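Only one chain is shown below, in structure tokens, and it's the form predicted alone.
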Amino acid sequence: MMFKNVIVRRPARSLIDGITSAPELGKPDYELAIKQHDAYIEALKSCGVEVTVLPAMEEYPDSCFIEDDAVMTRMGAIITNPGAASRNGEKEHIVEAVRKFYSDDKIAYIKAPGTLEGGDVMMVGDHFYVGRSARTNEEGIRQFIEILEGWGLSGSEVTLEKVLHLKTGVNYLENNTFLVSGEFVEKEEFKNAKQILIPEDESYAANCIWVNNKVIVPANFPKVAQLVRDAGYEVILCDTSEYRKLDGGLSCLSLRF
């Protein structure tokens, strides 16, 4: 699958006070992050996608993490409900982007009790894995599959240990293969699957794009950009040093379709 859009939001001046489970990395520098998410847009640009810019919202600090507010698939859009009180208003703001892409018909929504975060879901062609964490619970996905499968698409639970999302430590590239790292090393549903192993202590960097043959990665995180190239692909290094600080990386700032 080709992507041709992407969405990205632009990172409001709240950003220093989103969420993070690391406050020893200190807040993000919002001067910077500007910057770092200016070049994450041309890099996106240069793989060939057309980019639709998002205002910040002042009012959501983590907004700027678009990914877990919705799920884009070929057949439709699902608008999710996150799991954390402080960005479960997002979800009625990414609304009006979708339906420039899709029509009302092909937007299907994620209702309480159940929660479900996009940093929870990796498309791997027209299945969709999706990880049980502190965000994402078991009636999400309930909802997220039975949406899937009235669609022809498909989804699978993987159950999370440690990470934050499923993304934060597993990434599909293409044709089986995936960059895995920590506790997704050993899961079943990747044992059969081409494995790129992720160093532990690049073990961030687990969470690259695929974007049209070409792959992002963080920088900084040499030995993940080489095994990368060693796999075939065009590397692109971009900077999140500023997102890490809110537990984000290259997959939560845009939504790939």
Second form
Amino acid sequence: MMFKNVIVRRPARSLIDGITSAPELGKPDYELAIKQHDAYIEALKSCGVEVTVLPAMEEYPDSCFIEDDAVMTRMGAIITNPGAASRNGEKEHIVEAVRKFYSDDKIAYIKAPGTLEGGDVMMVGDHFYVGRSARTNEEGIRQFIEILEGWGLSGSEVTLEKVLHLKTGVNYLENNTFLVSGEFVEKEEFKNAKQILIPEDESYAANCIWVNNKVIVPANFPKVAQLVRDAGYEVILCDTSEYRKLDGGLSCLSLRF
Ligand code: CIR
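Right, and the form predicted together with citrulline of this protein, after the form predicted alone?
Complete assembly follows, chain above in first position.
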């Protein structure tokens, strides 16, 4: 399986007002965030994908975390219904971009009272794991799985206890290989997989992205970078320090399909 396309959204200046569970890390520096975003786009291009860059949206401080607004599958796209109130309106602004890649009959919508954010969705071939979190509820998951099944795909729920989104703690590379941290190590779903165990002091780096046989790893997490190299992948490092201040990781910044 190869990705052909990626969609990103430029960070807004209002980024400094984004949601965070870690205010002690300080506010993001907008200029540095822009430089890191530029480097992220270059890293993606070096993996052979076409990158569509959407403009910043000042009214939505967290909108650069575009992964939460849609889920792109090989059969169709699902526009989410973000559970964070300040982010909910982002979904209206992703549809136009998604329409460039999918016809209207291949675009489905999660509807209230269902909520779902893309950071809770992990694609493993034709199966989609969905984290039930503070942002993604039971009804959102029910609708999501129903849509997937209508397309001949499947989904299942994973319960989360500590992390913001499912992919904060577990991410899929390929060939049954997962990057697994904390609460996910012992979970039934991933117990029998090939696990790359993320050391606790580098848990942020559980959020890496596999793009066409290369793996983009956050900079400054040397143990994880080495573990991924040891698993046989070419590693590209990208500094995401400014996004980390808002609980954002590498996957959050793009839609890959
Ligand atoms: C939020 O709390 O919604 C943003 N500050 C971070 C979103 C991270 N997105 C993701 O993990 N997919």
